[in-house]
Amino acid sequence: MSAPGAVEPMYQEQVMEFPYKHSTGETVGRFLAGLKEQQTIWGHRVAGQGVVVPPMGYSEIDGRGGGEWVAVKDTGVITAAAIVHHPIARLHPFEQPFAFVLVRLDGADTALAHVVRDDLGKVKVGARVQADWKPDGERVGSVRDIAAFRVVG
């Protein structure tokens, strides 16, 4: 029970953001440079895990450092998918329906998280996909240099 004249606490929801830059380090830097400069997707052969894409530079199993760099193909297979029928502004990357997918690229043993924007009726586990790259001059060294994947089979 509140005292006469007392004001009940009020609550206000606020969103706080902390923009910052950080160094990518050698491993992620090489991966991103490959996307930007060569349209090449680099993986890292890691003990006990095979070829990891995107590369981590170490084994999640025993912490040993990564080994050989391996260029994997920009084609692969969907291993998981979630279709977003009603994208939410500022939360999702597109305004039109799309699918979040995990793609195990040909030559990799792990899956890369990305998106499919077209032919959503063909999106399913096991479907073959191929990367659609941004044109030369538009790639910036980001996983988004792959604009999206498209279903090819």
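Residue numbers count along the first chain shown, from 1. Whichever C-alpha set is largest while still superposing within 1.5 Å between the two forms counts as the rigid core. Small disclaimer: the values here were computed from a predicted structure and weren't measured. What changes on going to the form predicted in complex with its partner chain:
Comparing the forms between the two forms on their rigid core, the Cα displacement of Glu17 reaches 2 Å or more.
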Contents of the next structure:
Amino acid sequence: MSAPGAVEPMYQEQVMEFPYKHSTGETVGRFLAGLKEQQTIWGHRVAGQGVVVPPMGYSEIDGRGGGEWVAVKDTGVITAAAIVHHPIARLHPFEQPFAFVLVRLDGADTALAHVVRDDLGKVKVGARVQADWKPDGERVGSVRDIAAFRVVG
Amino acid sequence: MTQLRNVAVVGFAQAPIVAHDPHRMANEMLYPVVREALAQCGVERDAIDYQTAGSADYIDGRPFGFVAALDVMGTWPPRQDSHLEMDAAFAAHYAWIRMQAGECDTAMVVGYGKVSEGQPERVLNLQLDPYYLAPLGLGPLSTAALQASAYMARSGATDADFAACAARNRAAAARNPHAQVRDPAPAAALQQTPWAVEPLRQGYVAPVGESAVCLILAAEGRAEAMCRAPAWIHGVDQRAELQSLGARDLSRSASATLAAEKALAMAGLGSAADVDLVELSAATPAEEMILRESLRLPAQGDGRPAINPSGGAIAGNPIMMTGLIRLGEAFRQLSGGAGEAAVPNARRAIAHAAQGHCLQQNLWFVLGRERRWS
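Now show the form predicted in complex with its partner chain, given that the preceding structure was the form predicted alone.
Let us now look at the entire complex, which starts with that chain.
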């Protein structure tokens, strides 16, 4: 029961929209260009942290910059997995159940966050995966130029 | 360490944690708890030197919403104020630092947020970087599930262990009138609940919750006049770590471990086992187990210290307030206000707050019924 004098709840709907166009900068830009143009996954070898994928342009561990770009493989191992059984519209990339995964790619020392679409029963820490790329002409310079990862063993 | 001032929690009030309060705006939820906390201390707001808030505009969908909350806290006479877009427990730490600097003797700390009016998974997706993580659609439940899977793989913890942890917290919450989830459930029943995001089940995480909280801090000399049994802060520390999820060992929390060591050392305690109760901002069983390890306590089970006598964040997790509520619960326990949830003879407590995805940033308070420095 409402308190005396209280009004019944009413609502005012509001949708806020603030579009942004973020520069991808030097480091992220080079990584994304590799996905778009060459189907290459670039890592950044930095002091104190090894080969960082995705790259930050510096060592997150000791802050030192520099380092060289190295290509890593598009195969790797799952280090963490979360299966989304009830995708959320306009947030999640798929309408059907899928998995978020962290993948340490072969040649990398850190893990890339990504998704797995199929064979969700095989998605577990330690499973090997391979990237499925979007076809030529559909890649735009986004982490989602890799359509998803597929469990291969 | 140079001479530190004794600072205590002297008042705490909170609105019940509810899934949705349809009758009140955020400011209206905040107003009564501000009045109640001041009344507990027997003062009006002109007795407060400094005020600070933890809230996030994205949560309320009211950009610069903290400006509207200022009038509830106090803007007249003109006063010292600040705002953190973090759990309000971090604002309490900030107030403690300002007291150590001698800039104020009393402080009001509030936290609020009407998370039910938006979509938290979408809103908190924006906490992640816009290039590598946000475009995938990750939200806090999904990142927490990633952390849970990493913890299970490293420790061997099972779904049944998570269920047991959730059941313990829910049993405790049944004794806490301020908790949101107050119906106890056996572990076996929780293990039958649907997946939230696997490996986390809906029974292991709190539903959406909103509240408003107000905590009053005072330094020695003022605290004794405002509270019969102040909860003195003996140690405090906070540490952050990498935002990159894939560059961290998600099965552990290095920042929680280091901050706990520093806070315990400041308190002059050898270990967390020297306190009577611990209140953790653990939103999932995996987070609780990781945080227990950070305190070098067994990852699971009952005993001393009591873990989450309030039921913890699994029984009520209002974003931006969960950590400050942990500090408030520690105050209730030490000052004799915990009612049925009281831990017998509680003399020392630990309160924890976290911020960011996967326990990225951690804050620990160690509190006691005795003054620490003199």
